[in-house]
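Only one chain is given next, in structure tokens, and it is the form predicted on its own.
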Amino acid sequence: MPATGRYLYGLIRSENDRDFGCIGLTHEGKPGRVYTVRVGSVAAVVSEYGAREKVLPLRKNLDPHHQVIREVMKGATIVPMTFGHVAKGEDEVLKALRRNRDDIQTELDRVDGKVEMTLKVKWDVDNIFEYFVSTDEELATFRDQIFGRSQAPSQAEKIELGRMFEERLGTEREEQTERVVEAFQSCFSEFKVSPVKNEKSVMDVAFLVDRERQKVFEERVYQVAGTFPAQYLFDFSGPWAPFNFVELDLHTAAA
């Protein structure tokens, strides 16, 4: 018969055991029923899953363990791991907690009554190289400078104009970026800036915020937009677990 491994979703803070029910990745044909491993106050939240069995990124596991993380941020601050580590049994949960005790209680110390919000700000314009031209007298003047004339450009001079489009793009980004975490700094506890994913991207900033502050947070993102030219939108969303923000080097042959 197959070992029965524990999937791990995170790490919380409890005095009692807890079970959330049965929400968890499908093992042996049905949802699995969430539940703590706990060693004093600190605690593992679990479900049964086949320790040998490879947890894939698609959909049907990807869904219940965003939504095990997202139940139990309802009652308590949680370190959430990331997708797919699985131990390969209760009691190798039970050594991790009891070996990291101290660097997990640190970490949930760190995290505590705080959640994650992300603000995405992008360009909304039709075309962004031509955007720039036309607040930018210098790309405009070479654009039509090697454009204009008969011959058509150089190799070299398209180039020269395309690392004068990137070195603008890029500095726009970072001016941006330290303007709006600069205009935040009221809301938040730490900040984390990840690459943002297409040309017309500005920024993709996560910041910590206590959770009583959420709604000071998304206030702010109206204030703060309404300060910018109408081609700048701004999204955000959550509140999120600390995705960003964990530190914790769980020691455990459990992934």
Contents of the next structure:
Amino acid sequence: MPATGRYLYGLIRSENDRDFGCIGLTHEGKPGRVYTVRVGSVAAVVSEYGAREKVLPLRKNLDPHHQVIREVMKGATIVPMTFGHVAKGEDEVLKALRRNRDDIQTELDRVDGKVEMTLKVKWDVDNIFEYFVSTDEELATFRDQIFGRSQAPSQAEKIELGRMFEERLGTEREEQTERVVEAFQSCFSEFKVSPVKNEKSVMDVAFLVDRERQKVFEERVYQVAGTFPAQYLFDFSGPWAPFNFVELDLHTAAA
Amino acid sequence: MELASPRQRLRPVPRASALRSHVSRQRRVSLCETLDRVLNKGAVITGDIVISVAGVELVYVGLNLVVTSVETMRNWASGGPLSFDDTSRAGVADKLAASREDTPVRAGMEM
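What I would like now is the form predicted in complex with the partner chain, since the data block earlier showed the form predicted on its own; can you produce it?
Below, the chain from earlier opens the complete complex, with every other chain and molecule after it.
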């Protein structure tokens, strides 16, 4: 008989066994029933899955993973697992919970009653270089100097201009991020700055916010955005499970 | 990046509709944002006895690649250039790298 594994979605605190319905990853042709495997008040949210089956990062697998986390989040604080964890069976899940119980408790306490809100700020301009040159005299002067002559600028000069631009971009990002985090000080318990993914991004910050203070946070976004010039576009999303704040590495082997 | 001549230098002109910095709240969160979390963040389990982390290795190649991989693999699944039996990591990564697109993929995930 082939062993049935358990796919893991996340960890919650619960005094009772819970059933979240058939919203899990597909197992044997139908959506898996999502329920808890519990040790005391620490529970893993799981569904049946082939123990030897591969979990490829496909939409059909990623969607239910995320949907389950969001469903569980409605009524509990969940420490989400990274996509793709399959235990060989329920016993193995129990073993992992027992072995890491203290760490899990600590992590659940830290994020208890909190959600993650993400704030992304962008420079909403057509040409980011042009925007910086127009606001930075030193950059403008140097640009005019090397491009204003009859002969074309040398490679070294272009590199120097590029370097200056990069440096300004970095400094500006740091300063604005500091300013924003400062402005949100009263709204979060922790924050995390992620590296920006493109040139026009000013910042990408995740905040750990009390579930009840979510509205306060949202209002604050509008207030803070109002203190910035029109070139700054604020984009926020959430509530998310505290993905950015989980630092849990569970061990399965005895230490 | 194209450099404009000094004469073309523009002062930032606030658009009439946006004298103040604006806030947008996307109801449809991009697939990218979800993927970034689901694949790169969250609790992990290490140890080779109990848990296997399957397929996730792909994410280390980069998020863009995975976005592509999801789309590409869907095509492959319907008789494309790669069958699921030969999804060895290197093979997939190479093929994905070659087929990489910068087109943003949006999911219809309502927040």
